[in-house]
Amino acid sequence: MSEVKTRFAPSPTGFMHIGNLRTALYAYLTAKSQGGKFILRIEDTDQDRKVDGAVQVIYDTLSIAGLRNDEGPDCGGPNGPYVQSERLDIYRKYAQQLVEQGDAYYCFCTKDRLAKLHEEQESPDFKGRHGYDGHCRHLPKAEVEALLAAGTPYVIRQKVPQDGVTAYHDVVFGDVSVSNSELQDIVLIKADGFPTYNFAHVIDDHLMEVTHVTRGSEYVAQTPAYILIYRAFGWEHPTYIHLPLIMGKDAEGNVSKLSKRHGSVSFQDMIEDGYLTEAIINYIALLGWNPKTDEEMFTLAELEKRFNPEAINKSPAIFDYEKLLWFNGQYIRKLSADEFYEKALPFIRQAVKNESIDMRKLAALLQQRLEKMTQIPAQLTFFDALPEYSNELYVNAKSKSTLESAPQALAKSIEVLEGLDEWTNEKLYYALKDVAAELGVKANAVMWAVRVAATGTLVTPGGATDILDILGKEESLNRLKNGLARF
């Protein structure tokens, strides 16, 4: 068997949608799981939709995600160029060959004629076949030559056989067959000389020795037309792996194609929203692929060994943001203390400007409680300055804290803590437990009162002694005294 080669061939039209990233990931894993190569190709023949900077977004996304391509415009390779707009002469050559063979033809239909044809076919009274009507399919050779000589604008269309069936086997969807009579004479070369996707990707996949094509399921029914192009050249077509749709679920439980109304749908947005790359890749790998075990946590290296495209489910995958959040929390806790500190520090700095605060202690406190990095600033708003708060915060049924017990707890805590020689979390914890014992109340009641006085909020990254330890003795006592003075 020849070496497995897959490709990711995005159009530079903007951000990297989750569906695009899954296509890239599955193509990458299909190659790497079989010791093959992964190619990057930029399909920029639709110049009207090209977005400045989009190519760099593609490079950056693949790099951050760890999907290293073996060939591509950024690293070269034996079958370049890997940008379609740099391959126009190649497409023209092969399109001309198809015309000479009788497998394609020049079409001189104007935009006005095609618009009128479309209008007629949209009529409820129209009974014929929709799509291009083959008007130029059988033009006499002399007429074609005269129109070409006169410089009449044209496109080149595929001449699809009008009878028979074209079939292929898809790894995900199984055997697929389409009657040739249902296929259109699609445009191969546009009037501006640029190829369409329908033609360019066939030429490129063959010349770049691609053995497996991974793409969205929207191409399942159109693939027979591509196979006819392969056959016209006498080429073997690649193995096809068409991926199921990714759906999103709204607050009401309605399911529809994943879009921005469901949440972040681009890789860049998810990174900015505080998700870790490893969590995103792990979760996306499971959007359609089943490892056939109960395992859920996979590094990219593990996926490279375990992935099998035969285990992709053809049913649409539901993107579950709560599940992604769970994955992200798991990966946050797997980080080393230094790794977490490096990732968390920019988010900590958004809320904490006080240089006297021990940022590493704060990071250690945060790591075990987070689901994503963007949750950090909201938990730290009280560190630089105590916010305004209501004394009602001192009331908590579960801890047995009341407006009557809180001032007693604060007064005794201040007395005991002022005499504390060693200001550590452990010493603080046992000191406050002693306060509770002396007052004859639950330790939780004292801890609650102290935490409210020290933070002025119920949303904190840790308990009372965690906060006191980080604030330091002087600031902590000032806040507790301020809390007591409020009664």
Second form
Amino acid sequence: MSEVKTRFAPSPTGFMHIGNLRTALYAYLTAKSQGGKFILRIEDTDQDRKVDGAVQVIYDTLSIAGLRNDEGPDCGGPNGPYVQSERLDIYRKYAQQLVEQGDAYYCFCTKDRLAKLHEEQESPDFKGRHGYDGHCRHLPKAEVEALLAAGTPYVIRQKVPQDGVTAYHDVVFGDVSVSNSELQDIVLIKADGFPTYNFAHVIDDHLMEVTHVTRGSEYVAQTPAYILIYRAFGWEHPTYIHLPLIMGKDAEGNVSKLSKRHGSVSFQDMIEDGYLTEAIINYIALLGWNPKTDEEMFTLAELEKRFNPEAINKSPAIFDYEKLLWFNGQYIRKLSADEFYEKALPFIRQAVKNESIDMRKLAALLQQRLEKMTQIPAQLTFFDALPEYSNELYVNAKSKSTLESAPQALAKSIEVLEGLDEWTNEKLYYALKDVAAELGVKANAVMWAVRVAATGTLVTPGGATDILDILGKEESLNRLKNGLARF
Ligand code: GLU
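Could you give the coordinates for the form predicted in complex with glutamic acid (GLU), as opposed to the form predicted on its own above?
What follows is the whole complex; the chain from before opens it.
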């Protein structure tokens, strides 16, 4: 078999939907798992949807995600150009060939005529076949030539055989077949001279020697029409790998196509939301594929070895943000202290302006429990200044902290900590344990009171001594004294 070649063929819309990124990933993995090549092609034939900078978003996303393409507009290759708007002559030539062969035809129907046709077909009394009625399918050659010579606007349509069945085998969806009578004479070349997706991708996939087409399942039913185009040219069609839909679940448990109301849906938004690229890639790799074992943690390099398109599941995949968060926490913990510090610092700085705080210590604390970077600022609001808080915070049954025990714990802690010569987490820990022993209370009761006095906050990124250590001796003692004075 010839070398496996897959492609990712996004339309430059300005953002990368997570479903598109999964398509890119699966196409990449399909190639890499078989030692093949991965092509990037920009499908920009819809001129109305052009967005400045959109192609750059595609390059950046693939590069951040580590999906390196072997051919494409950025790196060239033997079958370029890789941008459809630079290939218009190619499409035109092949469309004309189809017209000459009798597999396509010029259609001069005006917008008005098509609108009227559509209106008639919408009527409840309409009994015929929906869609284009084939009005120009059998125009005499001379008439076509006269209309062309007169400069009449036209499109080129596929001439679909009116009988027979077109079938193919999809790697994920199995055997698919459609009666040709159900297919439309779709437009191949539009009035503006640009090809449609329907036509351009067939020509490109053939000329770029694509062996496996990996794309969303919205194209399953339309694929027989594409196969008819391949056949008209006498070309072999590629293997099709249509991917299951990605759904989202709302708060009420209703499932629908993943959209903004479920959460972030673009790669950029997810990154801004604090998710790590590795976690996103690992998670979306499992959205429709699994290794048939219990393993879930995969780096891209591992996926390149393990992925098998035959194991893609056709049932819709549900995007589970909780699970992504779990993956993210796992990947945060895998970062080295330096890597984490670098990523976390901008978020820490959002909440902590005090220069004397040891940011590295703070980062080390955060790395143990964090699920995503954007959770950082809200956890650190007490560092720069003690917030307003209620004495009710001192009451905690589990730690056996009460409004009576707390001031005692604080008073004794202040006394002991003032005499502490070395202000380290470890020394602080043993000092507070001694305080508890002297008072005859549980260590937790002392830790609780001290932590509340030091932070004025119930949920904190570390325990009492972690926080005292970072706040430093002077600030810590001020806060504990302030706590004591409240009673
Ligand atoms: N340009 C199409 C899209 O963005 C690509 C479909 C395909 O991969 O063939 O939906």
